[in-house]
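Only one chain is given next, in structure tokens, and it is the form predicted on its own.
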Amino acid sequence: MAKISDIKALKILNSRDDWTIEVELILEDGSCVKASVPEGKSDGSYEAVPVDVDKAILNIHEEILPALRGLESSDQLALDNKMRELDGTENKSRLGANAILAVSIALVRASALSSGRPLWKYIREMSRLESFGATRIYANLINGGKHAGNNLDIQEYLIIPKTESAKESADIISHIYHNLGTICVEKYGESATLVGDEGGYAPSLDNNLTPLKLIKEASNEFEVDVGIDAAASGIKMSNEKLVEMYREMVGVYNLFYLEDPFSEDDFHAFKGALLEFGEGVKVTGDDLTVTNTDRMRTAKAQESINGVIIKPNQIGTVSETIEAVRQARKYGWQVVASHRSGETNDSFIADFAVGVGADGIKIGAPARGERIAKYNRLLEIEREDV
């Protein structure tokens, strides 16, 4: 492997018109990789810390590269572990969680340059975890919350296809698309077809649950399971009016997949969902755990969720996130990798949920440059998994 030659950040536009960070890291056997970092608008309280774009881009410059300049590529953990050292707080507030991710992500795709090998198949062989199957894809078809300027509480109407091919995935979730924008037109007007942050339509509609219908008639040739993010620390809605519409939720359109039906500290009524509903409704952490062991280990010990999201950025590095996949498949929880609201063309998190063996990825919508891209290397990688 190579050792570190340089390290360049600038400034590029993410998929809501905020400014983020690219690297371009350069390694001394010439190989050059760029990495951009995404950021999250519907943020857990106990996420790493971003700073400043511009604050974040001095720091890398006048602090991260003389002190990663000349150092092999390929040890990740250590390498991570002198960026956490060198910002000297619990959430990455002092360098930026941004700024450290953008280098942790050009690290491993570097070295995967290096080694000759696809950035997906460097990731299992790096981080040494078991695959549990394919990845299935959770695709966001209708936006709410924070996602969208429209009445709806719940932020994600998903839709998983029962299939392990990607290429089959997408091919259903684009019917499915396609002919809810039909359904949404024909019910509700041209407008009802705009769409939110992560490509989903964003109509207004009656209440939370229409989604689900619309959804149901959209998909119903296709096989297929259907959950909702419904980031509640965001709703106000007191949790006996939630339990109320998640009840009827599961039972009248089998919801399988239920994420942060409550506030992000409220561990307890996590623990009452997953009573309630069993293991066959997969009640996942988000906000609750945000990819942090020592959250994670709080939700084990209360027995609140068979199910988490992990995102890089919410944990700042990438030896840190393979660790918390680590810890859930100790758990027997389901994991799903996550990209963000605020997204790049950076397709990082396909390769990465494929190489930890997710048992999903969340990518949006089949819409939006940003999204798309994360489907095609999607189908990208199963080709080279041949």
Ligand code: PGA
Given for the second form:
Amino acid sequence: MAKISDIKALKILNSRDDWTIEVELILEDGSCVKASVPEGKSDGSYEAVPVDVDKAILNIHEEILPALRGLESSDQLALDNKMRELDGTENKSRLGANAILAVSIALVRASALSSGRPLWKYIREMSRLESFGATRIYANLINGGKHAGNNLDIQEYLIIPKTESAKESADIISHIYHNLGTICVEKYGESATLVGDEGGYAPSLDNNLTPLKLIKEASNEFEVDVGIDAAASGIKMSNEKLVEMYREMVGVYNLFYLEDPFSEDDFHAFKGALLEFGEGVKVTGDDLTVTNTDRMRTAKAQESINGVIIKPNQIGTVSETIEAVRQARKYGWQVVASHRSGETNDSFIADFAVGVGADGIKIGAPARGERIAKYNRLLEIEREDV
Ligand code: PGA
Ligand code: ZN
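Okay, that's the form predicted on its own, but what's the structure of the form predicted in complex with the named molecule?
The next block holds the full complex; its first chain is the one shown before.
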């Protein structure tokens, strides 16, 4: 138990060479931590709103710090609520979701450090959420859409190893990623292994199903599920054409995971996919639900999805992110916590996913330092969890 002593905010670069915020937070017992926030590119219209980084820094120094200094750091809900009240908007657009989240994450991290617990364990105790098995890794091995300069409409082609162990999972992903690289070079030449924003290969291919064919070839000897994130708000294709494509993916490649198959307001079309493909396919909301409990309630009322993506920076505080997981559990949905395409080396999302007992975590391919930071943190957590 310790009180907040100081918060310093500064600018750092993210993986897309854009500026983002890092905060250093110090408690009266000397605990000192850093936290930084990611940024999406194919972000949903209903996400909490970040402000310009210089403005966010000013807001932290001039408004958030004076409001929080001297308060008990472990009172996460009260502190997050205080920042929300101070902001005064529905979408955190005054102080900035980036400013608020950076402080919110730093508070959890500082309190965990002060209590002597690993971050994931502290989050587990704080959230009191039940885990229904290990957190499986969702690895994005082929990038398209807004995350790559190729011709693929689909944003992410994912593999999900069927194992409870992070180490085994990372090992399988790494083997398949290497195999896939070799196959891509053989078929399409050296430039086919240039990577996109999340570290997956980004070749131009003859159609949107070919990546699944390549992934199948590369993963032959391993036990994995496959999935996609269409991020369909950014795709110019009719719903009929999209459904036809997903039907083939499910029929031929046994697709297990289908994220944002339609645009962000089309709750009805999501429902259609869920009805057609059944419980065996995880029809998942991301831009549809934006980690927002109101949007999630609508999706539940309309029976649109059976899985949800959880991203702290879509809503802007750790407490609200935990609440979104709690609500998803109540609805019986699969929960997948996720990084963003513009990342820093902060590995908070790994601790968060394990702490809240998420079924999965999306962290890109095992390439690029900012993705590797999450893989390596998951491995570390597995070693700590004895
Ligand atoms: P984003 O993409 O971080 O660019 O929004 C990730 C996703 O859509 O899941
Ligand atoms: Zn998505």
